[in-house]
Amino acid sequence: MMNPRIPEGPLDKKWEWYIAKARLINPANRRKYKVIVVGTGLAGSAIAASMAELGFQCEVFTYHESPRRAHSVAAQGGINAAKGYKNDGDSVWRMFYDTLKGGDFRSREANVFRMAECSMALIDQAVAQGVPFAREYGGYLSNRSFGGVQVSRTFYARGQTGQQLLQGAYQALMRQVALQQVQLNTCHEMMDLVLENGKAKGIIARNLETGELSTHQADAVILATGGYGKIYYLSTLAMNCNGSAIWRAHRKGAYFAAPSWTQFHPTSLPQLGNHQSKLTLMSESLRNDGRIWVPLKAHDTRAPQDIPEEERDYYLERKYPSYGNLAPRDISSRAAKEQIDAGKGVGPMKNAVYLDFQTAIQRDGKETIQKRYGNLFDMYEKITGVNTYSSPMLISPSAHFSMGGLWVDYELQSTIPGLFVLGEANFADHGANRLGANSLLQACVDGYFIAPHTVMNYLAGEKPSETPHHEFGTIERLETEKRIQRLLQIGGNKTAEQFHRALGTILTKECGLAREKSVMEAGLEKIKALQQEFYTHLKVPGNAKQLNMELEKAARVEDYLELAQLIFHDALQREESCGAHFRVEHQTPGGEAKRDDLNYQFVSAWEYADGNFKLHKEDLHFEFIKPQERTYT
């Protein structure tokens, strides 16, 4: 069994007591230690700035030309904090309970409570950094509701919360760059992890502009590289998002936890044709005022304005009256799929449902709705040409957030000593389904408040690295060179993009919103066949000593083809339905997810063993909350 190393003591004292007992390093000695940070989104920029502010040397890597291009910038809706400004009964405990329940009781109590606890200070820090949160008339920060909760705890900066938070983290990072406490390497991708005596001591990086490989040594390595939802090809993620850094660490010994727990966001714009390479996300905040419906009659071709109220099915309000349109993402996505599969889908490809604001506009006025969501309505109109003030949006479920990631203990340390994993790159805080507005929160608190303590606690037990010996990283560098040459020499006739699209189609159809054993077994065989075809028919033009985006893509797709197989293995072994993992064989008579706490109350942690996968388990203990059937009716 895996040991998460959760501190003893009362739930609300665990983190406080951990900090009190954590080992420290004298400020004068901190400059002797160096950490490598891979990724410059919210978690990466925050931890790099925080460690540098403490006095440690930092070397930071991003494949973007600027840290501001990190995908955190795309998060729209908001960030949670249990401030209770609305006097609506919110508290750290309620946020802790909502998050555990939202994740279908498949996350650790101690981690979730810590995230809720740290949310209080995070909002204050973000305000101090200048994040322009919306405010009420009296000056208090405004907040609103997101799915899966009955209080208002989501703080927001119109539809640009991720962008504004990232701007704050970017400023903190660049301050340390200017002070020469952080060495920033843009357009560099991590190709491999370097171990020494079983500990993470460095990375091999590739300069994406010149193709040059370089070796970098440190006393600890921190991965903050985001999630791998792009493996489904059509997703809400940016084209460059990938899972390669964590997969390459997994191949070196870091366990991969719950890889099949991928969230499908219910309010993505639908696919409109076969030419698309990504989908656009609309903020979940829209569900505060937008009502979701489909025609009552299947295959109804009338325009939405021509369908009278009595011929509409507001299915979320009907099935989940307590939460209505703010049902959690996994439930809302599955409910939409049920309607679409029943022939009630709308739009050109009949793959969408309506998100309608007419009731809210009639109730509150167009001006009020415009203030709340104007920029999102403008974005929708630019993409689709449809004015949302007069016609409903088309929305559809789409692959979005990966709850799975590298396994980490309470200190956010992986199974490789010295390798820490932050934000969406780890599996830690969300269980089998993430509640809206908890993603930005986790990334921020991991980077600003948690890892600075835990990484220093680790470094305090380490002797600072000496000047690298000439053999440091030699084997890993040679292996990377061989891998690149192998990809270049295949000489086939299909691009990496074609393989990625085929991979995404298989995953979406056979391990997507609804999963079935026989279908997944067939899907796994298709992935294996696709992998063989990849090594026979891949075509990578150009060479390794130049800017070669096809080569970058090929290496990432090669990683995806292995990761996809692990996703199928993980989904097949979990004979229950929980959160985003919905097994057709395990549902209630009412069609809801049927969890099996007796046999599956654990986190699956997979070890890479020469191309095979070995399952380890971390038992989940619920000491303070008793798991119960998850209902939102």
The other form holds:
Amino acid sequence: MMNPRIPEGPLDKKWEWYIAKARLINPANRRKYKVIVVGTGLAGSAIAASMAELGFQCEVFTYHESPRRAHSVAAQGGINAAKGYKNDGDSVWRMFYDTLKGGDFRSREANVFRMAECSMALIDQAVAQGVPFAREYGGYLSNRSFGGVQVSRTFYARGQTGQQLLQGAYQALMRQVALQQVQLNTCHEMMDLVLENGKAKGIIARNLETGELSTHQADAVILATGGYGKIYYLSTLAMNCNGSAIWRAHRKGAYFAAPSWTQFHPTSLPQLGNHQSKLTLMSESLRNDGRIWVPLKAHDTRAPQDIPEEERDYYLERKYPSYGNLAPRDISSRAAKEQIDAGKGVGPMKNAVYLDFQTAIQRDGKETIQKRYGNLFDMYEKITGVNTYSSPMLISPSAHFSMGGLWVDYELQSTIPGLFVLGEANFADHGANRLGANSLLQACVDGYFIAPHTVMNYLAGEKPSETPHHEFGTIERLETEKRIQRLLQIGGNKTAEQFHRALGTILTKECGLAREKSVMEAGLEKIKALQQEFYTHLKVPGNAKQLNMELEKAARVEDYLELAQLIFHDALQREESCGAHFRVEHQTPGGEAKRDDLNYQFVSAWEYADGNFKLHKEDLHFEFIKPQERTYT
Amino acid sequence: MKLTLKIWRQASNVSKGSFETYELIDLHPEMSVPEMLDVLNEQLILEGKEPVAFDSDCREGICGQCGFVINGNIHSPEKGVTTCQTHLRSFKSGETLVIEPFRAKAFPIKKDLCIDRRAFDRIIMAGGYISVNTGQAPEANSTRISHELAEEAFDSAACIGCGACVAMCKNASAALFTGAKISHLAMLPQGSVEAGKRVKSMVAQMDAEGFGSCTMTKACEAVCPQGISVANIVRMNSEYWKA
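Okay, that was the form predicted on its own. Show me the form predicted in complex with the partner chain next.
Let us now look at the entire complex, which starts with that chain.
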């Protein structure tokens, strides 16, 4: 049984007492310790800046040319904080409860409470950094509402909240780079983790511009490498998002938790053609004013304007009257899939539903709507050529956020001592589903407020590393070299991209929004066959000692092919429906998800064991709330 | 649809580059420019040739990673659009597209269409931040900022750092990029305290990186995918003289 090392004491005192009792290192000694941070999104930049501010040496790696390009930049809608500014009944407790419920009672009470608790300081921090959050006319911060809640607790900067928060973190990081407290390695990808006496002590990195491999030593390694939703190929993620760093750590002994819980975001643009490389996300905030509908009649080919009110089905408002269009993401996505599967999908590929602003424009005027969502409407028009002021948007569910990731305890430490995992790369706070505007929050609080305490607590028990002896990391480096050569030498006739597309198609169809045992078993076999084909038919042009994007892709797809198998194992194991994981065998007569608390109230944490994935369980204890049936009706 | 592509190929920063011509026949108007290059690359790899190296990541116009010159247009023939958000419906079937990297001394070419824009990071390092440490911030609502000011600061902060402004400028000036950051931070009460120090060091770094000077032709504003206004350059200059 896994021990999450949750501190004793009342829920609202756990974190306070943890900080009070955590070990410290005196400022003069901090400079003797070094940490490696991989990833420069919100979590990575935040922890690197924070550790550097404390006086630790910090070496940072990102595969981007600049930390500012990390995918946190693309988050649109907002960030939650229980400030209660609206006097609408919000509180840390309510946010904690909403988040736990939104996660279908498959996350840890203590972690979720801490996230809600830290949310207030985070808004203060971001404002101090100059993040231009939306303001009311009196100068106070403005809020809006997001899915799965009945209060307005989301802070936002137009439709570019992620960009603005990342700018703040990136600037804080660059300030430390200038002060030489942080050594920044851009265009470097982590290829492997180096352990010494079972502890994480360094990484092997590849310079993406020259192909050169290098070994780096530190006293702790922090992974903040984001999610792996791109494994589905068509997803809302950036092209280069990948699961390789955490997968490499998993192969080295870090347990992987809940890999099959990938959230499908309900408001992505639909696939429009067969050459599509990704799907674009439209902010969930649009659901504050947009109404979602499909034609009442299947296979209705009329233009949306020609379908009269009484022949439209506003299915979310009908099925979930108290949350309506703001029903949580898993529920909204599945409801859309149901409509599409019933032949009511719209758009050229009949794979979308309408998100309509006519009611709001009539009620509030075009100008108000323009102020709220103008840039999102512009973006939609740039991509599709359609003007949303006169015609509804087409939206459809698409693979988005990984709730799974490396297993971490309360200190955000993985099963490998000295390996910390932050933000989307860990599994911790979201349960089986994530509510909107909580991902930016988790990444930020992990980086700014939680890990600085827990990493220092760990380092205080470690002797600072001496200059690396020359054997440090040589085995891992050699293995990486061999691995790269192996990929280059296959010499087949299919590109890495083709394998990725095939993999994504199998996953989407056979382990996507709705899952069924026999279908998944067949899917797993297909993945295994695809993996064999990969090792005989992959073609990577060029060599290892140059900028070679195909080689980068090939290594990532190689890891995905293994991770995909774990995803199937995980989904097969969990004989219940919860959040993003919907098993058709386990549903209520009304077609809703049926959770099984008696048998599955645990986190599945998988050990690599040479490709034979071994299940470990962390029981979830609900000491302060009682898990209830998750209804939004 | 069918397109002829003339693409700049350059093996590395030190090698000589030239245009190569490719024909693509089975294209669709809803594809984006990077997706078109994906198709080309797949074809090239399967023919045993080197694919075209090009940058693009989020493909949503927000990460700032993509950006080529297409038929002399920075990013796109359309206004206010990044390369990744340019779709083939912007072109006619049978057309020839000349595609080359953004060109500026301070943005060395790495390979084919990939350029190195780390000079921008060094400008930010010189002072493009508010000097605040983690965990000591006052209550957010204690800093009141009017709606208008917050919106104006956002307009400046919206820069994605793609470098289009530099590529378009005849002097390869980074004044719009730098001006936007200086304006964003100087405008807000949190950032105004160190505004003078900031503008001096950022402008000095901009010059040290080899960016040219601004002559206010407003070409940068015209190609900025985020619509950043040259008013930011005016603000930078006035902050500079104030300092």
